[in-house]
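In the block that follows, a single chain appears as structure tokens, in the form predicted on its own.
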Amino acid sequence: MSDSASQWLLEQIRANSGLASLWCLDEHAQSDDLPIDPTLNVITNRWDQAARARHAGLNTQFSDFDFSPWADASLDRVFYRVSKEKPVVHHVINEAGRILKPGGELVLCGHKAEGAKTYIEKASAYLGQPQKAKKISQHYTARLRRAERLSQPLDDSDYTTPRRIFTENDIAFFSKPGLFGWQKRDKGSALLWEVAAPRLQCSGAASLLDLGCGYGYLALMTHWLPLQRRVLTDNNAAALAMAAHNAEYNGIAAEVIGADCGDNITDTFDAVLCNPPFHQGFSVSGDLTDRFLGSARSHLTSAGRAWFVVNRFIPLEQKARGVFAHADVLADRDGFKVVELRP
């Protein structure tokens, strides 16, 4: 199902070519019909979106919304459909104000339930020219001009700074805004580790893939196991940055690789750990379920094992039996279940 706010923004981008512009692109845009405009730059925190934009010939930067390549007051327009996380939205709006020329436009949109109207009001006050949002169907839009002087920037929760959130088994874990559930230890991952750890130890695995690694909790908890190789992969730039930070800080040898569901990793592994992003639409009927299961299978050795944790209402084991020879529920409690998969 197409996102009406994203479609509106895409129409604005197509209708306003020829000026130095930047498209801030995240998970919302799904259309493969991207604009072809040599003056349009793209910044995205999603590996899959970066691949699509590059394939379309757009000048693309994949990062955790690091706007440092653009100088102050250097762009005519910034296009942005608001993201899901408030600190991300505030960070992007603040940086958009910095890099826009006086008189430049921030073209902003999003849905009512996402707080788009409030974001537009805040952004217009920050840019120095207060303006009301315009409602179109179920989404709000605005074309906001930057004044000569910016007002007080929005509170972005110190977006760019990692902060220590907990320590477990002598491993310090850092996280930051921009990650789902970034301020806590994920209950599903904790259950997966509790159940899978003794089995992983007994398996004699020499290599491990953390598929959808987040800030690296699962893979880095294996620090005491004699693994010869740990690979952590995610689609989100903030996750990759924090996973790399945590591995380096704790002195744990690990490879952190950007990929969409592990799609550009060709090696196989003795073990796969996975807490898939069911909070972003993971469902038994959707192709995301099939993609994570298919990726786990293609990345396992013939004698390998994969351990997944999902919400208990997702019948993952039923889907998995079309991909794996064995799919067994090892634990079912606290709203989660852990499933072991074997070829």
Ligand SMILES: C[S@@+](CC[C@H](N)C(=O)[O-])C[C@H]1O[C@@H](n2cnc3c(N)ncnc32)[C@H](O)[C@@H]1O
Contents of the next structure:
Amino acid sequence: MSDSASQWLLEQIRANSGLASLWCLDEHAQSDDLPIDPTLNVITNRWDQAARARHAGLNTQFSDFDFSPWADASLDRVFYRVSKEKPVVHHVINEAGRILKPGGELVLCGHKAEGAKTYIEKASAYLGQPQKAKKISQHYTARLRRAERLSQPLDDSDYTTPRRIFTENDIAFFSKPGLFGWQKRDKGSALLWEVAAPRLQCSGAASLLDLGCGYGYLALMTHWLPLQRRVLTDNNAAALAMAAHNAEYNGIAAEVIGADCGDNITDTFDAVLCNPPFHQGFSVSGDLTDRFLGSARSHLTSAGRAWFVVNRFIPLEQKARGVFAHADVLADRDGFKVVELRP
Ligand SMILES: C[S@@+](CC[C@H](N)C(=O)[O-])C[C@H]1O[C@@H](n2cnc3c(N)ncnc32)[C@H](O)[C@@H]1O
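So the form predicted on its own is up there; where is the form predicted in complex with the ligand?
What follows is the whole complex; the chain from before opens it.
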């Protein structure tokens, strides 16, 4: 299901056919009816969105909003519905200014509560032609024309640079804006690791899948275990980039694979670790938990075990019924619970 701002943007994209254009697409839900336009390029930081855009026949780049494939002043239009996180939005606006031709347009929109009006004001000042945001229902929209010369870029908090956030068990963890909770170690994941580590060790597992790996905390904490294979997977390009960076920096053998709930990974594993995404107020969160459970089951060997951590009010044990034969709560602490799942 699509939101009203994304819907508005799609209408602008459909009316645009024939111009050299780029659609910057993040996690926001889209309608199933994507435009078919050979002149439209898509850049997205989400694996599932890239798969859908490619399926619709669009020329699609999956990356952490790396705009280097586009030369300066090379496009007529850039379309963007603002992302949730400020550094991502500022980074995309800055790059949009760079790749637009003078006279080209940045078509920008977003909801009031997301700060869209402020983003539009800042983008318009940067592009050098002050213009006002237009309010349509609950969202703001603008078609911002790029002047010959750009003004001061927006502060993107050094979007592309990985930073060291903490060290644990001699592993240095780097992260960056664009990842869920990027500045910290997730409390749920810390509890999952504390509870699962001794069990994982006793299980003698030879292979491990980290489902929704983020910057790789869970899988990389296993560096002292004699695993023959570690696979880390996520839907978010920034997460994949940081997981790969952390594995390489710390010299830990790992395969990092982009996938939607591990959908293109066909192997099975002796162990799965997972801290599934949870967005309060998002109607899709329940479905996502179910999809992560289903994926864990299908990626587990018959004698394997999966360990999940979730907010304690998520009925994971009930949801696991019919998917796993056994679901045992191993810990229930500080608002989180760790559940062991066995086929
Ligand atoms: C709560 S975070 C956990 C991150 C990491 N495992 C940790 O412990 O720090 C959930 C992760 O699931 C990822 N995710 C969300 N939707 C996904 C999907 N459809 N497929 C794969 N991963 C997804 C997010 O990008 C995020 O990295």
